[in-house]
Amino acid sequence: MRLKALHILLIKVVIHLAALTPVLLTYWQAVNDQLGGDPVKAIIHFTGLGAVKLLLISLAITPLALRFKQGLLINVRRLLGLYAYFYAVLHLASYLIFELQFEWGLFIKEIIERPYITVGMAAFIILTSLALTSTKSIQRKLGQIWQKLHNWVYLAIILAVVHFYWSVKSGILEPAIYAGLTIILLSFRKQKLSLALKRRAKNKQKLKK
């Protein structure tokens, strides 16, 4: 069956459904004392957790709409995308407010000595630049830059689970399963990738002449 754009729309309803409902039940059982014995590590783990996953769902989408021809799929990559810098922006923010009571002295410190910290912050300030340039007006301005531009969203998932990895104090399990997922998703992407890294060696040997 080949979707149409009733079908799309009722995705994305969906999609919208599934990623705001657990933050509002999220924040609500934190603000009931419900979250156990530390709700402040809840919070941020299950944030960044929701950002790793909805960005693996989002970069699942081209291999599946190619797989099964449903080139509409495409359309709802842009809203996952999205909602993954939502849930980045989340973990960032409940990290500085609950975690470090906005003490941006000591947040500089972090980044700078704690090497789980500087490569989630890297991934954040990659899809931050992501989400800033993800509307269409932008994406005609840019041109063929907006593309390579968007490539960088394969290196902030592999910053995003090295930092989940590096966070994780005991047990590797977990991290290991969003590792292999990003590994599967990254090799459908293999040729691309490869000749992204050979334009980049080329651009290089130029400069050096």
Contents of the next structure:
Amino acid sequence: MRLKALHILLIKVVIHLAALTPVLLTYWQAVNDQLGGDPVKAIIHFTGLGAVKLLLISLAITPLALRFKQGLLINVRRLLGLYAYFYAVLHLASYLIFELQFEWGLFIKEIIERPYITVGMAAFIILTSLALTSTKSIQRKLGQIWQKLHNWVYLAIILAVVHFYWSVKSGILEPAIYAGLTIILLSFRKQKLSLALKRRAKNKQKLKK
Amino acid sequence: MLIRSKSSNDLTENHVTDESVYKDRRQLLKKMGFVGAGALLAQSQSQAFSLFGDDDDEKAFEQRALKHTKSTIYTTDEKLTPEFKVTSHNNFYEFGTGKSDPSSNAQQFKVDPWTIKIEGLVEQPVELGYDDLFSAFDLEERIYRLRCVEAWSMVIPWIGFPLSKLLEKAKPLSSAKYVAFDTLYDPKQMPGQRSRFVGGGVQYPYVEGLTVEEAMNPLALMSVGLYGKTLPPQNGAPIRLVVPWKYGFKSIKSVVRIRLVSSEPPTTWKRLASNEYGFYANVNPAVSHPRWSQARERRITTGGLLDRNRIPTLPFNGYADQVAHLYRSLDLRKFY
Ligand code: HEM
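Please could you give me the other form, the form predicted in complex with its partner chain, since above is the form predicted alone?
Expanding to the full complex; the earlier chain stays at the top.
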């Protein structure tokens, strides 16, 4: 069966529900002190993990669409990516508002001094630039450059997983699972990635000459 | 302030409601087959873990009331951390690395029979059985602040007796300079000791240590209870150390052996990452942990996400008057 526009619409409705319901439920519980001993940490973990999961799902779309010849499926990619960014925004905002309680000086210091926060911030900046350039009209305007820019999502997911791994005090099972999924999803882009890297190496050589 | 036992009971009931609401929600989601949402909701290893062995139906560990007096010296008028948070937000990697893992995985833990030995450089090795823990010494309630190295803190009414009394019973030799503590090693009961993945890659048994002077300080408490009752397993039943001027990981749980020794004993977190955790581990806002600034802490009491609970961290967790003299000749930046 080939997915039609109606199916895609339905999938999008499901994505909206599946992404928004947990946010509402979890924040509601956190505000009412029903999220365990430390609602602040629980919220930071929930939103951080949510962002990574959604990012991985969005990265799975292209390989799925190719494998099952479902061209229209590509249309849900943007929505998933934007929700990943939405979770990342909530993650950062919750850290700033509830964990640091607006201690801006410390926030700046943390970004500079703590490698896991530095890396998280780098991932966040990439995701921001992708979200800002995600509309159809900008995509058309940017043409070739758009694809190049959006290839940075591969770096963003790698940085996010590194950030995750470094944020854990000890024990690596959970980050390892996400690292594994990332490697699998990136391996579908092996050719593309190695081509890009080679091109870059060539450019460098040219510069040297 | 002394404990308002009424309000603490209210909180226990609250807990029951919270948990059932929480479980209802999960049940509902399960029924709706809301896999996507469910996957997003599984926030941590803890919950991923309980998917394998859903232990929701298991009976909770039974605590019993303890006869005790209330200390008038070791108390504080700070707001207490509600009992359900003290008993559901724990670091006890033997039962899993998630904060709620210990309370969900430790309920079947056997504490009776129990033996704790005091040995090593002593004149008179001592062995206490389960019942002795509650009868060998007068039990006293003390309200202490607990500051975790992860920059959160609680205020907890412990019940116990001074560590010094226990050590004096064994008559330490003058050659004894340090005190080494071991947690129970029982992989059958402690899933974290069976699997590296559950136990966070820690080498077990968990071990801790103090200098003899620290151990003899009147603040150092051997705790057998909290909130008027025996300890639940997730808080280190049946007997644990509480050293409130040090980061929480020094307060070793479920202790089976105390040895007096002549040189600094290995300690678990230092062994795992000596650049992050030292032997002394005194609460010190001036020395930042590679992953957390230690200048401030979030005090966990009542109130949810919107609670403004960020407070400055005090040197020695506010117990400088009692313990600062122990470290006069020590560079605390180097010996963190
Ligand atoms: C501005 C940047 C960011 C900051 C300041 C930040 C901050 C944090 C903090 C404080 C933690 C908790 C560490 C702890 O347990 O104490 C954390 C964990 C985490 N963050 Fe971020 N983060 C940032 C960006 C991101 C981004 C962009 C992602 C994903 C796309 C992400 C995903 C995660 C994940 C998965 C965790 C682990 C959650 C867990 O242990 O359950 N973070 N982050």
